[in-house]
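One chain comes next, on its own, written out as structure tokens in the form predicted alone.
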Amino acid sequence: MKVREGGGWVLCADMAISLLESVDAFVFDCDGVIWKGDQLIDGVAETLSMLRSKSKAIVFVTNNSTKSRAQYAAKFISLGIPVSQDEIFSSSFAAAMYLKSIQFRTDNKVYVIGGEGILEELRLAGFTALGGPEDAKKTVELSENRFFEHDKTVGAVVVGLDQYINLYKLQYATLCIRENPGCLFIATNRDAVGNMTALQEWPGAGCMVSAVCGSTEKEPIVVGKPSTFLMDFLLKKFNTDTSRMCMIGDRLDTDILFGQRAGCKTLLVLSGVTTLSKLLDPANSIHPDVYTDKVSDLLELLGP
């Protein structure tokens, strides 16, 4: 029996069967959906295996920019989930692909507030990147005559999740954006929080992005979800209409909104950031087609 509640349809056996029959490709978020930190969520591996056995295409689209696609593939494999790098689309990859799409000059440099994943994807795309973890321990002396030098050839600043954010990085990014003519301000995503560990949510990239917005008085170009920039890459991979795709995620304002904007079916799981009370809050205006507790509910309802 179908059960309708304020936030959307509650996943049941009939809905699961209908979803399986109407979808050719499943698009999964990672943090809070596949894993929390380095801990795999129960039943995920078996559910993915079941979907593959039914000839469903699977891809992973994550806003977490700390890793490159190759690093994410290694993480999946370490958790017992076989994937190929081509099935992974991260916001670090999106930042590099955005610069390629606008024909960003390779003689200009990119300053990064974020992790090694962004640097690696930029270098693979042929760009010169600086900053990132290398600037983690750099400090600023706020003496009376202190003048902060920055590279005038930086043509873009990319800001993502950075657990080593500091005043040096913020000043460097601010000067590049404010003083280098035409310097782009790119955000991998604006997630407020994320499941960085298995036990807690932590400040997300949105905090770092907001800091740079405050110091530059500029808004960034956002390349991660809910921006549909990556959808062009997904469509080339799947060669199917978005109406035959389903976005599965744990965030309303990124995953579900991304799916809705692209014309996909949407399934919200309550294993990550979004709680049932938040979903059903009258102030919430983003409603998935279907919601359930966790990804493995699909397996339980459909069988192996």
Given for the second form:
2 protein chains.
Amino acid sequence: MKVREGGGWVLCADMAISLLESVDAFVFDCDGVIWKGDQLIDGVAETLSMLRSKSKAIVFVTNNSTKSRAQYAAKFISLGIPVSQDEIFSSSFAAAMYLKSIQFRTDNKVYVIGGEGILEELRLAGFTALGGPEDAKKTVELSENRFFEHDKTVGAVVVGLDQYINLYKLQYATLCIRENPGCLFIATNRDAVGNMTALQEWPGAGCMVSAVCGSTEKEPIVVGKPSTFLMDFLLKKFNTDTSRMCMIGDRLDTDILFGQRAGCKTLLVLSGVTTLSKLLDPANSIHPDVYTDKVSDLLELLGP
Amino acid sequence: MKVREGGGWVLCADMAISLLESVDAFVFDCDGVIWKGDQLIDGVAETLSMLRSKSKAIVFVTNNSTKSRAQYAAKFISLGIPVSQDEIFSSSFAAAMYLKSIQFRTDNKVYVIGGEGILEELRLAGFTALGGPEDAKKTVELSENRFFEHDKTVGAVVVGLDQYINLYKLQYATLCIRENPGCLFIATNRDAVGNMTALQEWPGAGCMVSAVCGSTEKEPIVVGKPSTFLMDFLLKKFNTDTSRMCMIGDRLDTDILFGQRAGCKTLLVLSGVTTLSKLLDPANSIHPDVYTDKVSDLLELLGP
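Alternative state: the form predicted together with another copy of the chain, after the form predicted alone:
Entire complex below, previous chain first.
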């Protein structure tokens, strides 16, 4: 067992045993941890089964807002991993729960830059949502007398990952935030990039969120990781202390920071966006407790 | 003559006379000063004629990068204002001149998020430019084995106002900046919004530039206002001291700041994006020397 300078400890058998003993609940990120795009990462299903067999609680907390919890549950099941919907906490759900937590008026509408998952969670929570996929193909021609109408009853704009980002959506969101009095600007998350496909990283929600920051000169309320907004929901679910929880993720600035802010143990896996050299770079100031290549190293070190 | 708290002086006849006496060269912003969208602002043509008749030098410095200098000259002439191309300094031109100033290798390519004007200026300066309008209609489907190819010889990405912003362009720019060693990230400007049509403001280049900041976690080199990069070109042209130049613009954070940083006199007009209440807002820290409603107030106060 040896420390790598600045990077935290490399996971070894002793440490894996000690982690299992000191943790009641494992909180997993999904992209880059459980899967890449639509491909399950090797050994994940078996590792999750092992943890469940040892009576560990498991939840999934993902910044990817394109899906609702129900859509995530379907994806897990299609990949052969049994989960229930209430083990899934997505940033789309977080956006809806944030609005509920501040008693956002249901006669105000919510404009969405992002995927169907956000709209579905907002509607499930009783809100009226506009935008999202239905504005994907809309174009604007900047002719002289073009006047862009927007709904004056929009009281919040939620921005997440949107592969169909366009000027129509950006103008709609900008007008709501700049012109509707008190309109909130909520970001599901600000991940710079993510593995939207297995082979490559793509601009993440941080791209679309920053675009709206650029046009509105406002900063958003972030509800996904590293914001600890969702932690209250996890605590209610687990009935344990955060010190007996372990956050497992592939991103330093969201997963590991989220875990640290909440007081959890943190395990970085190198199967996603963070490379070893990035972790060990002196410019990096976020250090997990432990790191390893992939989730299934736990299984390998602990046995089935 | 009275001062408005924090806002600078209101232009009056005495001050207009003193401005005319102490200034050899007037530097005009275009959008919100000369025109709004494609509509000339009342009295502009006559005011410019009056200044020229008094042997004042005139140039136009615009952050709007969608047009090249030649395209701007054509727009001026179509609106009945005689100009020569070398009186026009656009941020598209600034981007090309910046690359020339650093001796950017002409065997490296430049990827553009923005309009035809940037491509035209880059090509006139001898560079090979990709992207821009030809990528306007391109889409990407995030299928599992999709691999997005990008040109490894791109050594600079230039981002300006782009009404056809889409994921294709954002991914292209992001890959170049993140993966091509030493690739530069240049912003024509970072205006949050602008009067792209006469009736309304729209997201400005600041929106597209911030989107790329969000996905790359890098900050750009800004070549348009308030950067004073273009000032060397103006000084060569005018052969006068910046203290004998007056910047006339409608934006505090670009025009007035540019003028102040360069040591020019500054005149804010309220015919564009800055309202009187924004100017006088205690949160505003940028104060012009003088302000007035519109350019033609100069003509009214001075006579023809």
